[in-house]
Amino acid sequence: MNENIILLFYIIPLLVGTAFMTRAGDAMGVSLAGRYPTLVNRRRRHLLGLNIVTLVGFAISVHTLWITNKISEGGEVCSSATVFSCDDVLGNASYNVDPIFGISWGLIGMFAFGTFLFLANSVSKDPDARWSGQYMKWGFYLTASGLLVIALLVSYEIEMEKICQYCTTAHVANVIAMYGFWRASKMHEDGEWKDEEPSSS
């Protein structure tokens, strides 16, 4: 199967997760409330969206690590003569590992998104815990620090004049997760964190 088509299997749930964290999620929550009653609550929808986004980021990181390993074995995954070529980016030995420890960026992404997913899922399981607000802040700080890594990786792509579609999708997932953690933290601080009371009608 074409790698760009496979990428859609990441992009579509990423868009769904993002929608749950925005006003578009209100209508989605109402339409799904019959089957999933908790989705009538904004907090629950937001946390579901955040979990989906961080899970997608983790899955893409696994995929990029697989591509890197496949290329190191002499295979081709998504090489292209166009500007979009994850093989050229992930197969470049000078740039496909971090400059300090020499760890694959895909593996670093796995650990990063695994941490984000842990924070989001922990709060989802017990949103009223005393530590939930702190977890959301940690998630925001960690995803915000990821912007520095993204800037470095984008500079590599500019230098190579190639774009890795999977890497870019992972970068977008990080930015969306950063918004998700920030918004959840804001909801917590502004007293919007409680689930809405069901209407008595």
Contents of the next structure:
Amino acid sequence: MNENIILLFYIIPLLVGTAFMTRAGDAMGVSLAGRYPTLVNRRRRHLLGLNIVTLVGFAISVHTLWITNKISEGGEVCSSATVFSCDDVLGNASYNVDPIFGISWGLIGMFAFGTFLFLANSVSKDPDARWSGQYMKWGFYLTASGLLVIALLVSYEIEMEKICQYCTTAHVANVIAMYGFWRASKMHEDGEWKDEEPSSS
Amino acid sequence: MKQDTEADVRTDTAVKILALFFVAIIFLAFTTSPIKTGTKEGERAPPLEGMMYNGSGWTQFDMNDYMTTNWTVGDANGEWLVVEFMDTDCTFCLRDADEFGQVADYFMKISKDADGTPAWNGPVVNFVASATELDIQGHETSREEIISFRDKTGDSSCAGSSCSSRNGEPHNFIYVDDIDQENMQDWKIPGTPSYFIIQPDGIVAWVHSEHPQEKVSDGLFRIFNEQGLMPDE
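Same protein, different condition: the form predicted alone was shown, now please give the form predicted together with the partner chain.
Following is the full complex, with the preceding chain placed first.
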């Protein structure tokens, strides 16, 4: 199957997860409330969206590492003569590992999104725990620091004049997760962090 | 009885995330066999790019253009690559230039037998020299000097004497401009000359530093013999 079509399997849930964290998700939550009653609450919808986004980020990081490994074997996964060619980016030995420890960016993404997923999932299971606000803040700071890494990787892509669409999707997931953690933190601070509150639209 | 369940939630989540992580790692382990990029035998050769001189002018060179990614061991159709890292002011490179040029002509099928057929009837072997400028006093080079070294023309000076007076015939293989040492650093070359034999799939098959007793031609013959690629007598 074409790698760009496979990418849609990540992009679609990413959009759904994002929708749950925005006002666009209100209607979705209400329509799904019959089957999933907790989704009537904005906080639950937001956390569901955040979990989906971080899970997609984790999965796409695994896929990126898989592509990197396949290219190192000599295979071609998503090679293209156009500017969108993840083979050219992930197969470039000068840029496909971090400059300090030489660890593949895909593996770093797995660790990062695994951590985000842990934070989001822990809070989802016990949103009223006394540490939940702190976890949301940590999630925001970690995803915000990820922007520096994204900037470095985008600079590599500019230098190579090639774009890795899988990497870009992972970067977008990081940015959306950053918004998700920030928004959750704000809800916590603004006293909106409770399930009893009726869904606002 | 009061119970602190907060730690349980986080432990439970951590265990699940770790399980997910291990499943991903196991999936990767079973479906891929990554090959490290490096310059040891069995590793994938790093990129080798730059402007090349082939006797007529400077054009873009990319080692990947010479590679056959789906090549398998024993396939006689793949084109091999011998890479030499050299400096036009390196006395050892000057000393080896004559013999290396002869070896290149032989394996590139330029040398002919009396009947006009190529002296070498095995797999095609391409040769490329990556010409750098070592950080040593007196080792100042230029594209003109590289041309002078390769073609034995001009009046550039190589290691204190005229490049055109070096031993041997003009070379027929390509020279890549690596004066900025970019390729040399990617390949972690400690000194010149350094020789590598690259399989058609881009894997390093032979490194001179790992076989100091072997010359490039010895290495090629041994590898071709081991892979059943020696032509019939």
